[in-house]
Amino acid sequence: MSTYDFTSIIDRHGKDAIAVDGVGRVPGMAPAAPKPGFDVIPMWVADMNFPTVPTIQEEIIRRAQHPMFGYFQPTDEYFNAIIDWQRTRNGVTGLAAEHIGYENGVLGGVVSALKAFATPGDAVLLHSPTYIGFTHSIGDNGYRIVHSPLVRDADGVWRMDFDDMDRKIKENNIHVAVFCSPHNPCGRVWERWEIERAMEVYRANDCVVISDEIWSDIILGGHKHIPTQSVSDDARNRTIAFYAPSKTFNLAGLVGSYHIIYSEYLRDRVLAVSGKTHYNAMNVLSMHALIGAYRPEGHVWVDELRAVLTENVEYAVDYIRSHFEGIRVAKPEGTYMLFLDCTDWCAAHGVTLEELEKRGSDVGVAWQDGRQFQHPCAIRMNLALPKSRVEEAMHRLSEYVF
């Protein structure tokens, strides 16, 4: 029995989501509209269809209640509330306030890691399939892209190719790697042998890590995430690491993340070029909001939450693989991202990936297009939504689209 509620569908047209308002709206980025009868399953941008924690509720309002909004500093409560979530959540130890900046969203933390180590013009390795936000923010700042591409196992599992990866860096010279841990969108949570292999080979070319786990709370099944910092000391050292309740709690909207930066020396050029602008700076909201999410109730919240997402994604992935012959997935262990490899059911149906996704979108189910995050015939589904809904999909793919 759940203390919160993940089953209740919750109308959010008019309360400022994109995803149920800027379907058939912001062309090249959202789903189509469905035709009339059908309403929308907002399974495309990476936010949920759940209620958060009510403790972020109630940490606003108590401060909203108070009539004056000026400046102010991070508090003391603030940092102690990241380092206790990280010392419970991930087992760090050793984090304490110094390490912690404010970020304005994580994409805004890689782009300030970005132009303190390197110079526009310059590659950066990432892995493919590529977050889309990586692709606009990395390349539209002037940087050279270079994909190291994960390769499915025999188990069908997505791996990092390490020698692919040392022999892109060398040929283009690289000196700025931006990781992704958990990955978005395979969903893998990388194994401590994995991590550990990468940063070797970082670490014997010279590489400053950019390292994201927004994804880090969402973990399924069993699994467990271990931070890129903690393998050794010189990843410790060598790693610049974002991190947000903005995922984990559904608080986009606020804008709210943060680094994690061990090395005096990184966390001063990193901060040299965040806080120089004048724009990196917190809203007095969005720290409460954090206070609220990481409070004892919170961690109930993520646990449940977790329990439900790995519900949802074992059904879905079960229902695809015994009714869409063709339709290749890889369950993920952590997000609540489905990554669906249509190469096979396309050519063995003569559909175009457009005519597929159209497909979906006409019914309702507004999944999201492959092709933006650097694969030539995908769709990216999101599965944090109540499991009826869910259900609702798969039947209406069933049925309408597949």
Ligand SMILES: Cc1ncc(COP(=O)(O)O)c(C=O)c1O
Contents of the next structure:
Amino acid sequence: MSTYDFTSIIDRHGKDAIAVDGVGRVPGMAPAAPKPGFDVIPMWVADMNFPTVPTIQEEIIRRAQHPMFGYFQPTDEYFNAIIDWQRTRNGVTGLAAEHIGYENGVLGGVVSALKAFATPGDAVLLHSPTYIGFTHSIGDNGYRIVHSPLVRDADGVWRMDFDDMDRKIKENNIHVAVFCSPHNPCGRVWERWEIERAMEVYRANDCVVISDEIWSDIILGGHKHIPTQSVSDDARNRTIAFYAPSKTFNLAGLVGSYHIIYSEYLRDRVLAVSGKTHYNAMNVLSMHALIGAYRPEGHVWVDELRAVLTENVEYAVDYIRSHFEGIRVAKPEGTYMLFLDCTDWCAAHGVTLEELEKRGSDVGVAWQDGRQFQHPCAIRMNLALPKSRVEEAMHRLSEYVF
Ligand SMILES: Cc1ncc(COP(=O)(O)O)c(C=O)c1O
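Could you drop in the structure for the form predicted together with the ligand? We only have the form predicted alone so far.
Once more the chain from above appears, this time first in line as the rest of the complex follows.
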């Protein structure tokens, strides 16, 4: 039994939710609207269909009752909440307020870090498949993305190809890499040895590492998140890491991410860029949301969430493997995303990916085109919904789509 509610189906229409109101309305990104008779099951954009932990609302409301919202500075309570969260969840020691800085979104932070260490036109290393936000934010700012493809091992687990990384870094004079841990959309929670090997490649080639750990709280089953900065002293000083309560607690609409940078040099260079934008300032309600999220209740909520997501993932992966022959899926170890490789199924049925996607979106399975994530024939599916909705989606896929 959960303390918190992960089963109610809450109507998000008209409540500032692109997940439902954006369906059919965000060209190139959102799935098409369903045919009459089918409601939308939002399985695309990376937010969740669960009510968040009540301490967040309580904290925002408590602050909102005070009638002044003037200029402010982040409080000790804010920094201590982050230090405590990182210690308890990730075993981080030695973290101090000076290492932490606000970021107006993880992607904004990624861009500031890139600007500090690369010039437009420079190549940046990224694994593929990759999160569409990286493709846009890195490309939009004039950098050349060089993908090092993840490869599936004999057990179907996505792995980094260290030789390929090393070769591409050398061939392209790369000195900045973006590393996604856990990985969206492949759902890998990298093992310590994998991070160590990757960091060894970056060290050998003098790369600054931008480590996006926004998914680090959403770890499934028995897996464990290893912060990139924790694998060695060199990693601690070569890495600019980003975190946020937004993915964990469904607060993307409030905006409020943060960096952890131990090296004074890296920190100074990143702040030199972000400070000059004069945009990178915290919203007071977002600060209070983080404080509410990182309370003891937030720990309980996230652990319950992880159990719910683990069950959804087990169910969906088993269902797909036993019902949809030709669809390949690796079981995610973190995140709440499934990445369905539809190559074999499309070939066997003479159906294009567009047609397949349309069949799903027609019946309200609002999934996302995997080509946005640099895979030629895949679909990404968000499982952060009450299990009854995931079951409904699978039944519709079985009846109408595959
Ligand atoms: C890997 C990754 N990084 C960053 C973001 C977006 O973060 P923000 O909204 O803080 O820019 C997402 C959202 O899905 C993500 O998956």
